[in-house]
Every structure is written in structure tokens, then in C-alpha cells.
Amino acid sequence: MSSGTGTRAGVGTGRAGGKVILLGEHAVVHGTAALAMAFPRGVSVTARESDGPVALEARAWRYRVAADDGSPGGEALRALVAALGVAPCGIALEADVRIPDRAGLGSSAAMAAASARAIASLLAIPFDDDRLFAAVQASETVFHGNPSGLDATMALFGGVVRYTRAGGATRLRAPGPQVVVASSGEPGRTGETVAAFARRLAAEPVEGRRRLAALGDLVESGTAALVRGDLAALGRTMDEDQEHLSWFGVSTSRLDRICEVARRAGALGAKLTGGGGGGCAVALVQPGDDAVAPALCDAGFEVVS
């Protein structure tokens, strides 16, 4: 099946979701775990035959790339189809996006996963999970340099998971907690913040390693709290996580402000989610809480979930 040959179906479709990292972003790149849950919004892609190079358009993002245009998006698309074993021509992809771009919610992985599924549908090729993961990861590597694999995993499989680079995803027998996600209004800069985190770790190795270990411990205690339904304890781990991420220089004043407003409005915990440097923050709330989202809106932030 890796040759990319198959009977074309005329039109193919695919969908994938985003993600919210509750604990462990950045540290997961360095070998610790992360705790993540599916984001309800995602990306749907329709694939059709074309006469040109493989191209992708997402009108809501004002985004159009082709596999031969030399842009980062074009290179990511080329990497995706190469990993699928598909020639970089003859397919036009159109995306309906319901997730903000560059917001720390896994939009690029969701786009890649939905595109891969749409191509598989168009070509009537049943790519297995490993092939799909490799394709999404190849696309993510172009954008982010050293992706952990978490975004690709969440885009393809969703759920609530504990994730490590070495062991992959462990699906938890726990429902995703109620959260409010708000945008800082600044684009996330995952590639830059991954590099900034690594520089701070190298510049202050003793303190950096202590905090890296603390981030790992917070994932374990937060995961245990989620499984036993102790939302207050989970919220405390999120607050501590945010303090460490701020030390590593990957938060911003607007992300810090979202967390402050959310906590004052009754959130159990709040932190940035994703790469940071902009993008979104996530606030953990009690089931049925209807105070945090309006407070964030009143403070001038866009609530995206």
C-alpha cells in the first residue's frame, strides 16, 4: 500500500481534532511525560483530483500552499505526501478549519492528519496508523523542528492521554475535565519557544534540571488527580506548571494575564497550553461553571472553547 497507487474515489474526505495540553508541554520534548486531552474543534479536509502539484487551501486562515512552492507550508505538504508514499501531484485539498491557527491547540497537526485521511480516502488506500502517524510527524518536523509526537497522536486518536516520546500514548480511563480556552491574541511561536526552553536549560543546567524534573512530577501527580476525580489537586498542578514554564521564558504577559483573570473568576487552575510565546491559555473549571468565560471576555480575551 505504500506505493500510493489505488482506485480513486473522485472525492475523499478526512477529519482530525486539535488538542489541549493540561500539563507537561516543552518538558515532554526532553523526555518527561505530558497530559493532554482532545480539543472539540478540528479540521475537515476534502480531496479532489487536480492537474497540478498537490496543493492545500484553508480560506478561513487565508492559507494556500503547494508542494512545489518552496514555502514552509509547501515543504510540510511535500513531506506529508512523501511519507504516505504518494506522488506530489494530482491532488487538491480544501480545508474547513474550526480551530485557531498558531494558537497552541495543535492546528498544524490537525491539518496534516485530516489531509492524510482525505488523501487516503481519495486514493482508496487504507493507510495504517503507523503510516498516518509518520506522515503527520514528517509534516510537523518541517514546522517545529523537534516535535515530540504528542500533537500528531492527539490529532489522529484524540481522547485523554499521558504521553511520552519513548512510550507513546497511554489512554486514560477518565473523562476530559471542563476547561475554558482563551486566546492571548498573539500568534504562538512553537519553534522559537522550544529553542528558548532548551537555551535556558543549557544556560542554567542545575536549576533547569530541577525544574524539568518538577514538571515531570507534576504530570504524574496531575494525572493521578484527574483519574481519581480530584479537580482541585489537578488545578494546583496546573498553576505550578505555569510558574515553571514562565521561568523557562515561554509564557508572555498576556498569557499570564489570562491565568490571573481566570483564577480570580474561580478557575481551579490555569496555564498556557501548547508552545507558548503567544497562543492560548487553558483554565480548569468546575463542571457547570459559567463565570470564567465571561470574565475573560470582559477582560478583552477571545474564548475559543
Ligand code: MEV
Given for the second form:
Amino acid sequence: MSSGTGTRAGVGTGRAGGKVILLGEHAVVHGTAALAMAFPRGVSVTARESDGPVALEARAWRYRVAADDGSPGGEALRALVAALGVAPCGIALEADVRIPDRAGLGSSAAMAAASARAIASLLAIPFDDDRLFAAVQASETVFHGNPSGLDATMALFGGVVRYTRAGGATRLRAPGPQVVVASSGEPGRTGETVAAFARRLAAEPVEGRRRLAALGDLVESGTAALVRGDLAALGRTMDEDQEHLSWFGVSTSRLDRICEVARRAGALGAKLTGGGGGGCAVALVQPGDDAVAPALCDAGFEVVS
Ligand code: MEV
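Provide the structure of the form predicted in complex with ligand MEV, given the form predicted on its own shown above.
To see the whole picture, the full complex is given below, headed by that same chain.
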């Protein structure tokens, strides 16, 4: 489990991880399940006492916001501390980010979760898991409007998880499968794609509902396949998932191209991961595969894990 990592006088630290969604993104917002696993890299935050408003800086992303600056990031930070019950002043947060931004890998939730843990560590307040989850959700709501809670759950708790809005997370007794994650080179647009998915569902309710149910079924069959170690079956569910996500308009031609290149190079299945509209795609590969990542690099895509 990711966690706060300690306190010295006037300094607190916290860490949280990213995530890779294997199946069910977007549909999970509308009540069906998703299957996700922890991304190996994440965000570490150091919190120090300050004289100004609560502020957050991540130099690697050239990102600097303060709770009173009127930016979405500042608003998200304000929402985070409000949900923690902390005054929006007197804390400076500095983030060491080891995860790409706007890539569909849960960077905003990881940033919020690591910040919440660093604040808890600085102030020596042992927030419980529900409070931390509520705080990350408050921050995510500013960025994404209607977050399912999947990203907050993965940032805080990691693991290999089946998640629903109503039932929360169930940890699976299965190791995360070997995947290759590649970037489309376009920034992800989760807020916009979540809205676009809902618009398509409203515009074509009969077909949209059919596909939503199909996405839910794919999560159930893909999860069962993962648990019994049937990677070929899991891969097929990922390919089908991608077809539905494309119909909902949240893929892009570059994400489609990553999937095509990965499958040709031997991937068992491939799809966009996270919000789409840019960001990354994930390819499921055989254990020990060494063909898919080079094929994606040769095709001009950056492999991020
Ligand atoms: C974004 O990482 C995942 C989405 O399903 C949104 C959400 O679950 O809140 C697109």
C-alpha cells in the first residue's frame, strides 16, 4: 500500500501511485465494473510550513498552483484541503513526479493522494482511509467533473483491483499481467472525454446502453480470465473493449495505431487506458515478451513502461 513516509520537525512526506486500467474505464462512471492495476511509478510529495496560501509545485511538469490563484489546479488543491478539514494556508507542497502528466495513468489522483498524505504527516493528523479518499475525490471532481473513484482508489491503495462505484474495490488474488504502456504523444483529456461519452450515451440510448452492458460483461469475463491465468482470453476482452470505446468517441487515430502496431507485434490485446482523447494505450503481452515495446518505438511511440 502507498503511504505517508514520515515526519521531521516542520516537514511531512507522502507517496501515492498511478494506475493502468485494463478494462472498463468510462463505463465505470456509469455504474459497471473496471479492472485496474497499480502503475509501478508514482508521486512523492514533501510538505513544509509556509507563510502563504497552500501551494503545490512539481518542477518536472512545470506546474505551480496556489489555493487562491483561481486556476483549476488551485481550486483542486483548495478542495483537497477543505475535505481534509485543513485551513488553505501555511503549507508548501513540493512534488517529485515519476509518472507522466495527462497520460491516463492517474497522475492527478496520485498527486492529490501524495499531497494529502504529506499534509497528514506534516500536521501529525492520522486521517483515516475514508477521509483520504474523500479528499482525493474532491480534488478529482474539480478536474474531471464526475470521477468514479477508481483513480482515487488506485492512487491510495494500489494492487490489482476490480472496482465499482457502488461496491468499491475488491483486491484480486492474481499478479498484474505483463503490459506495455505507450504514449500517443497527445495530452489526455479525461474531463472532456467523460462528458463526450455521456453525450453519446444520451444521444443513442439503445445502442449506447447495449454497449455499456457489453463493457460491463467484458470486465467480468476479463477478470475471470486474469484470475485463472488465461491471458489470451483477457487479451481478447481488451480488444473488444477498445472497439466499444472507439464507438463512444474517446479513442484517437494515434491510440488506435498503437493498438494495431502492438497486436501485429504479438500483443494478446490492446486498448486505450484511462480517459483517452490522447494519453496512453496498454498492450497485454506474453510474460518475457521482447517484441512489442521495440515495435512501438520503431513506429514512433514512446514506451512509458
Ligand atoms: C480515468 O482514469 C478513468 C475514467 O473511467 C474516469 C473515472 O473513472 O472517473 C475515464
